[in-house]
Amino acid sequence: MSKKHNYDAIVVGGGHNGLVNGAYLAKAGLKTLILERRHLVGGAAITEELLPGFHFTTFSYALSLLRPEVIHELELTKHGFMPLLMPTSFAPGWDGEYLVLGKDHNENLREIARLSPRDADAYEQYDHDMARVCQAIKPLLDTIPPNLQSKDPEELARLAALGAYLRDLEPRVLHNAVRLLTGSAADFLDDYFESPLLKGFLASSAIIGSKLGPMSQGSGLVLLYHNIGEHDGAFGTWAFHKGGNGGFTQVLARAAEAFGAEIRLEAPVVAVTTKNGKATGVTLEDGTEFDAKVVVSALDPRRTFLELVDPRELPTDLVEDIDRFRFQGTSAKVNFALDGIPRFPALGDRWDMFRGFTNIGPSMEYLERAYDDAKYGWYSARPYIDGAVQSTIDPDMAPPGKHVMSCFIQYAPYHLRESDWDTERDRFGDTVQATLESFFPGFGDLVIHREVVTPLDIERVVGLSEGNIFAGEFLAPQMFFFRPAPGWNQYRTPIKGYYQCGSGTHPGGCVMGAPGRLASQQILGDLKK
């Protein structure tokens, strides 16, 4: 039998939440080991040189909801944290129509007024209303939810405080919050705007990563979630990171190691070891064993509860809840190495609009039709595309004069009707490329290399069940109190000393770090008790 190694805490999975969690535990003085099954840390937030000189953000490609507390408390700037703010957002439409938004609010209003003077006025109100709801909901992202099943006086007091907080919100703010949390993005946006292009641009944030169309109940929640993303206190502000998201997770790794955490690569964990209902350590694929009084899974709920431990050690109702937990991944990536910048005919040789997200979704109806294909088990004939030519603001991502373009695609359902992803990979890539060609004539002539990443690839490579990028759907019954299961929303599991910190826990997915941070608070609080 292999020699055992002793630690205070072991984190299974070196994705961004695992790194954040391990860094906080090490900072608190625990002898911490982070185990990653692949040859590099980062999980879905990695950068790879798949073609000499071209660096691809293979999966996740933007800093979205990264919590400011993580940056400051883990001293990330000391370890190379370098966000690159996106100067523009570009929404090309049909027949030469377009929308280019930037950092100048007044200029944005003039740009919207080209499409609809009425919408320019409405945008002020929409921006104000959305910001107030975000401000109201934001504290919940940075708070461990109360446990609805607990009779502990402290938990009951926290639940009462939450009720009082919601009761004290202004009625209009609370009403808008309820509409977004329970309704559709289309209903909400239709109250403000008339321009199809503007509505398509805004509604795209309501479908990313979820098996929902903008007209589906529940898409309002996704819209709200993505708008809470912030940078320097400004809601809805996203950024790239120098070197892509892999550059960011390398920063996290350096921070974790600076606090004393040990990181081991190519160390796949096959089991969490237990004794008398308590976690005692982990076993690797090669038989190596590590002992620890705390084990933390940064994997998704299916792997945390049904693979790393024997489900027979868990309550039957929890196993049933995890069996019912919805993953249903619907997202893919197609990454391009390009010989130059795409050209949008209506803007001539202008290229500065590519210095952020390029939003291929010219109306809510376009997005809904793309969703129609997914509802019946097929990828979109005309997909929604969130493109990012990252080399425009980070020239080191590509050789001089060349570019990399990361394209996030909806919809690409994990379960295909009458086919499979290994069969459809190239045809899917052709569909995406043809869609880009329809907006940017000559796009195909620029393509040097194309990488197609299907939901099946996401599951195989990163370990996210069914390729769901959020480690579980953003549905109201799977959020806050209920993520990942009622009664087990506080990062604990029924096995003493065994915790969870992945995106399948509150508050959810995106590169935000909050699950890792909040789980560390729960763990350290339990250890003090």
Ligand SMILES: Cc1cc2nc3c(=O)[nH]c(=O)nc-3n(C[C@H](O)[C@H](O)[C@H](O)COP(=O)(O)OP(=O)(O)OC[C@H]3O[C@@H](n4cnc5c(N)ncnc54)[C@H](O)[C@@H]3O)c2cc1C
The other form holds:
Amino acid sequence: MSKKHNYDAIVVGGGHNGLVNGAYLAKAGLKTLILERRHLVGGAAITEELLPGFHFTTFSYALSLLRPEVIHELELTKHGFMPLLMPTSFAPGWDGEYLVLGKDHNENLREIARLSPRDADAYEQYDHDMARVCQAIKPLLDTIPPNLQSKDPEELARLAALGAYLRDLEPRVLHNAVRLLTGSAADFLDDYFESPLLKGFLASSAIIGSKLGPMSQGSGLVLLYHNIGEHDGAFGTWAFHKGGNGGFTQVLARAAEAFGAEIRLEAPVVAVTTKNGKATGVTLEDGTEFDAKVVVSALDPRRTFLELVDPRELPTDLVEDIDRFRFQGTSAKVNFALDGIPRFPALGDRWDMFRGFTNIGPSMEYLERAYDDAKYGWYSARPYIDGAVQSTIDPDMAPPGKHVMSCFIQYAPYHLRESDWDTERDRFGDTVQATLESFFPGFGDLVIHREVVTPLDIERVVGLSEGNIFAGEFLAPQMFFFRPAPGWNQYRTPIKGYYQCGSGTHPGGCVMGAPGRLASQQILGDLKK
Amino acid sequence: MIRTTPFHERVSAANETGLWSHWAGYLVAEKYQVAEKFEYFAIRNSAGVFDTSPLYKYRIHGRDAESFLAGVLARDIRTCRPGRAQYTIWCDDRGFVLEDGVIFRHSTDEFHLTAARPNLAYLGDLVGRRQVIIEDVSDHYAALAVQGPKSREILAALAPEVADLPYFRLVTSKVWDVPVTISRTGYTGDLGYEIWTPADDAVRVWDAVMDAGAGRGIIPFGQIALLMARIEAGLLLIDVDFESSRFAWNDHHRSTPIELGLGWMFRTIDGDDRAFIGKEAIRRELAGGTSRWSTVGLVVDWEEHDRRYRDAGLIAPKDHVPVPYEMMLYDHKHRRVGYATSFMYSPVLQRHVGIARVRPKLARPGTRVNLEVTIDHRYEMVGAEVARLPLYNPARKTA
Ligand SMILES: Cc1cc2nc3c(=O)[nH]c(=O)nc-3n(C[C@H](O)[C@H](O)[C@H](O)COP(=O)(O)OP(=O)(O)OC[C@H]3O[C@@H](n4cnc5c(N)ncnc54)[C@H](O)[C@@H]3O)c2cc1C
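With the form predicted on its own in hand, show me what the form predicted together with the named molecule looks like.
Below, the chain from earlier opens the complete complex, with every other chain and molecule after it.
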């Protein structure tokens, strides 16, 4: 028998949620071990130097939803937390049309008025209405949702408190929230705006990570989710962390270690060991065993329930619910090392608009047509692209004068109808590059290196099933009370001592830290009982 | 007509905002870009340049220059060897601070002193029979601060001497063909340098620095970004954190060095054989523990702050632009115990922070006080903790 090691808690998976969870458990005094399969922590939030001097955010690339509580409670600023402001957002359109939004509200209104004078004040109203909904919904992200299935008086009281909270919201705010949570982004945006470019720009947030078009019902929820993040108190604002999102997870790892957590790399867990319905520890691929009364899976629900433990030990309903839990990843990345900054002819030699997101989604129709391809099992002929030339903000990302450009792409459905991703990789990369070329003539000449990250790569490398970037789609039946399954939305599992804390739990994906944090509260609460 | 600095040609071309302010009689950029926070991040993450030319600059030289300065400046200039610089203050005979500045020692008997205000008459009157010449050379030199983690590699490409220049040292060098003095000083609390250049060559120096910094994220930064950085760095600002005793109307507006947190300058006062202005008063204050105030850092309780606003149905403001007014501090019995003289939301610390005066018994880091804010047009209290200055102090600053 291999040697045993004892811990109070073991976290399986060193993605950002595993690190957050482990840090909180260690902070509370538990002897905590975080086990990561790969040679580096971070999961979907890593930065890699693929070419000397060029740092790629292989997957995740920007920060907004990270909970301020996590920053403060884990003392991240002591360990180098540094979210760098993006001063601009850029939406190139067709025929030299464009929109550049910056940090001066009134200047933005002028910019929008250039496209449509009517949309300028509509934008103020939209911004305000959206902020009010965000402010109303935000507390729900930072609390463990009630368990609808439970008859425990405490749970009933929490349900009642939730009802009272919703009752006390201004009716208009609640109604807007419901319109967003259930409706389509297109309908919501059409209520305010007429400019196709502006609507395309705003609607882009409604499709990220989801097998939805902006006209699909349910895209409103994704729109809301991507606006509810905050950066220094401003809703819907994004930042690039110093050193990319991998720089951020390195900060988290340092914080976790400072609180006493131990992190082991290249330590793939094959099974959570159980005895009489209780978790007892984990076994690594090489047979090493670790003992702990608390085991937390930071992996997605499929792996948490169907791979790390024997599904036969679980209630059949739960197993079926997890089988039905929808992943269907539709996102990919194409990351570039560039010899210079791209050029948008209508703006001449200006490049300041590249200091933030560059949003290739010039109308809602463009996005919807991109989605049409995915519906029928193929990648978009003209994909949606969220580009980010991070080196304009953080010069350490590329050698002087050179740049890295992270491009998030949709749609790239995990299941291709007539081929497979390893076959399509280069053609897909070419499609993306051709799209960029159509907006930025000469783009191809700048490319020094290109990295294509397919949904299959996301699954293989990070472990996110079907490459779903959020560890499970953002669909109403998969959120809040139901994430990842009815009755199991409070980070527990039917196996005593076995918990879940990945993005497949409430509130969901994004570099957010909320699942890891809330799960730690549940675990620590249970330990006190 | 307001004057412009020797860098104006470049500064005016770079200022996209049209926002200017007046500093010491010169036109200076409030900010160059709409997002002053972006300029701030240049200081903290890459490199920024700041036109600091409006400072008053005095050349003090002659056989007795050292002994003269030893009697005027509170910090012992004799410990500052040639090639070094010192942050210092000068006081009146009651031990109240007049001003602060940086003194640069070029040789045994040649010094440069910077100041925020005119001091020629004041210093001149104190010369007496000593062989000292004090000249106002403010217009002869332009000064460009190059601050931020990448400042060293950028400047070293122009002047290799910079590569191993220690904190608060200076070196004469050339930038392109322009003779300059480069000092490892600044007002940001980060790794940084100041380049002192003949005014006529200022633009060439600007161009050289911007050229060397290309691709390394160098940008000019304005007053707002500077003030943000200096609050985090715990660096005091005259007329904001203290007033000159010369122009104060009463003692409430005066401060002693110890009250300003500069007591460290007098660690050896007992063995100090100098007779410098204010020495006796300062010694009495130290011995008697009669200081009225302590200057401390302030860090707001984020949880309470955010909750207060949320409960009022508001989004908690996190404005990084320093506020232009004082904010009152109270203890738990609602007695007024001090006031914040500078206050802002710090992006690197992710907290509302400030520089404050508190009663000395409350000066210990971690002490809880209440900060008065207005929410819904009413005064409300938000908890805050006393903290050590500097609030942000990266190792690279002195490394
Ligand atoms: C391409 C892409 C782009 C994205 N862009 C953004 C963005 O810009 N901003 C944003 O906020 N969000 C973005 N997201 C979403 C966000 O990155 C994820 O939701 C989040 O990082 C998931 O974190 P996690 O800790 O829950 O899981 P993961 O990051 O998936 O972490 C799981 C970890 O577990 C490890 N692991 C797996 N199996 C085992 C095992 N058996 N034993 C031990 N360890 C194991 C994995 O290696 C991994 O490190 C993006 C995601 C992707 C994929």
